[in-house]
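What follows is a single chain, given as structure tokens, in the form predicted on its own.
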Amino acid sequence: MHEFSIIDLHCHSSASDGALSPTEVVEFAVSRHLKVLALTDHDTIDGIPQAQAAAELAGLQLIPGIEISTSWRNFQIHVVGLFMDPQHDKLQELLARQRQKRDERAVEIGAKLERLGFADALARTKEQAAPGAAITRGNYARFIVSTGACQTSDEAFNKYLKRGRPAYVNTQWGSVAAAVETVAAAGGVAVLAHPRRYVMTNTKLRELIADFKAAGGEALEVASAQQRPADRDYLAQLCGRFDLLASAGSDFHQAGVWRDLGFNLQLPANCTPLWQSARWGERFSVHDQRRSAAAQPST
């Protein structure tokens, strides 16, 4: 039977393609009895200040995070960064590049959807998103559902938006190594997100993890909300093989049965959770110092 955990290190808000505002994500996390939450929106940290303010009021530990889109051997790979300094120059440079690529991709996807009969696809998707949000395929999936063409976001992805489907756009993101190096430079911890969700052989997955580790990556997302026990056990074994810490994240976007916050995130016993490592304590200490300094009145 699936259970709920008190730590969730991967979720999204309306700052990217989540359905809830950063404040609402925090409130929902509290309702699920979470104690630690990382907000990891796609290629943006714009939701962090709002989420941090809500978390402080609610007594929840909020970790600033991001989910960075990268390219590796023609696969789109996601790297989660935790605990970064949001003002670091290298992080700000990466965010600017990612935003430009996302804006360009959003225009291309919108044009493809219009050719498929979805009138004013980009404009209507932006209307449904939060002001200034980075438009992702998740936003488009929600728009497609709103038209009645599909019943669920997963159906919209499978029919229109994933690789090989008619509205897919093959974007060349930066490298995995560049994302990991940027997270490290900004004082953060790099986590390889949902490794089993990439459609690749075990050999290629091990090669990806080796490259991630060589670049300075520190953890694998071993536990995800939608996952078979055998996949979780295999990823735990890979943590040992590559000397990586284990992370857990629901990849929450909206309320639902299978990707609920904190849902089904228990880690196997044969791996070291990120939050039980010395690295966790170090990063949390720096994070707390940074927050304390930011809260001091200027003189």
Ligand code: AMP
Second form
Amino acid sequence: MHEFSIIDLHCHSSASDGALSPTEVVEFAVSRHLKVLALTDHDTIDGIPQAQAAAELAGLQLIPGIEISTSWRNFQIHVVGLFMDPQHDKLQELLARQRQKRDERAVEIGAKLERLGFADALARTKEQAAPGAAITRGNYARFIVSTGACQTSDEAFNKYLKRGRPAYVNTQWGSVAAAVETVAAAGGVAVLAHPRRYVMTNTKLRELIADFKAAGGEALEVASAQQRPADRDYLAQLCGRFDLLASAGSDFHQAGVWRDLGFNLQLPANCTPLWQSARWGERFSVHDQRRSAAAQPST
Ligand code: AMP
Ligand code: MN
Ligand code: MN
Ligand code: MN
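Can you give me the structure for the form predicted in complex with the ligand, which would complement the form predicted on its own we have just seen?
The complete assembly is shown below, putting the previous chain first.
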């Protein structure tokens, strides 16, 4: 039986390609009785302050997070970072690099779509996104659907945006190791996002996980909302094999039955949830101390 969890460590807001504002994501999480939520927008932490403020009002624990785009061999791999210090120099440098790559890529995708007949593709995609949002292919997919050229985002990907299709741009992101090292340097925990969604053999996946672990990665996202039970079990096994913790995240982007917030995220019994590790307690207490220190009246 699928159930709702109280912890969800992967979701998106309008700071990248989510449909809801950070405040709305938090309110939606509260309505779903979630207690702990990590906001993990693509290559940006811009939504965190708004989410944090909404979470404090609602009594939800909001974990500052990010989903970093990386390249590993020929694959685009996503690394989730949780608990980073947003001011850390290395994180700030990575954010600037990612932003520049995303901006350049958005221009290139827009130009390709224009040649395919979508007038003002970039401007109109930006118009439909929140001001300053990190533009992803998800935003472009929404724009394409809004023109009536496709019925669903999935169709827009299959027709235009995915690898091998005419508006695809092959971006060289930074390495998995660089992303993991930056998250760790900024005091965060690196999680390999949705490891089974990369179309690769089990042998390659184990090589990826070995590289991730060697760079300082701490957890695999074992439970995702849209996943075959056998994949979840396999990832739980890999946690044991590589001495990694297990994370759970829906990858929520918008309300609906598709990747619903907090839904179907139960971890198998043979892996250790990230939130039951000593590291998690340390991070939460550091967090709480910071918050209470900030709340002290100045004398
Ligand atoms: P990007 O990081 O710009 O390559 O965009 C990746 C985002 O596009 C993912 O996080 C998803 O939100 C979205 N995406 C990828 N593949 C699909 C798909 N087949 N259908 C709908 N959305 C997708
Ligand atoms: Mn996305
Ligand atoms: Mn992802
Ligand atoms: Mn995601």
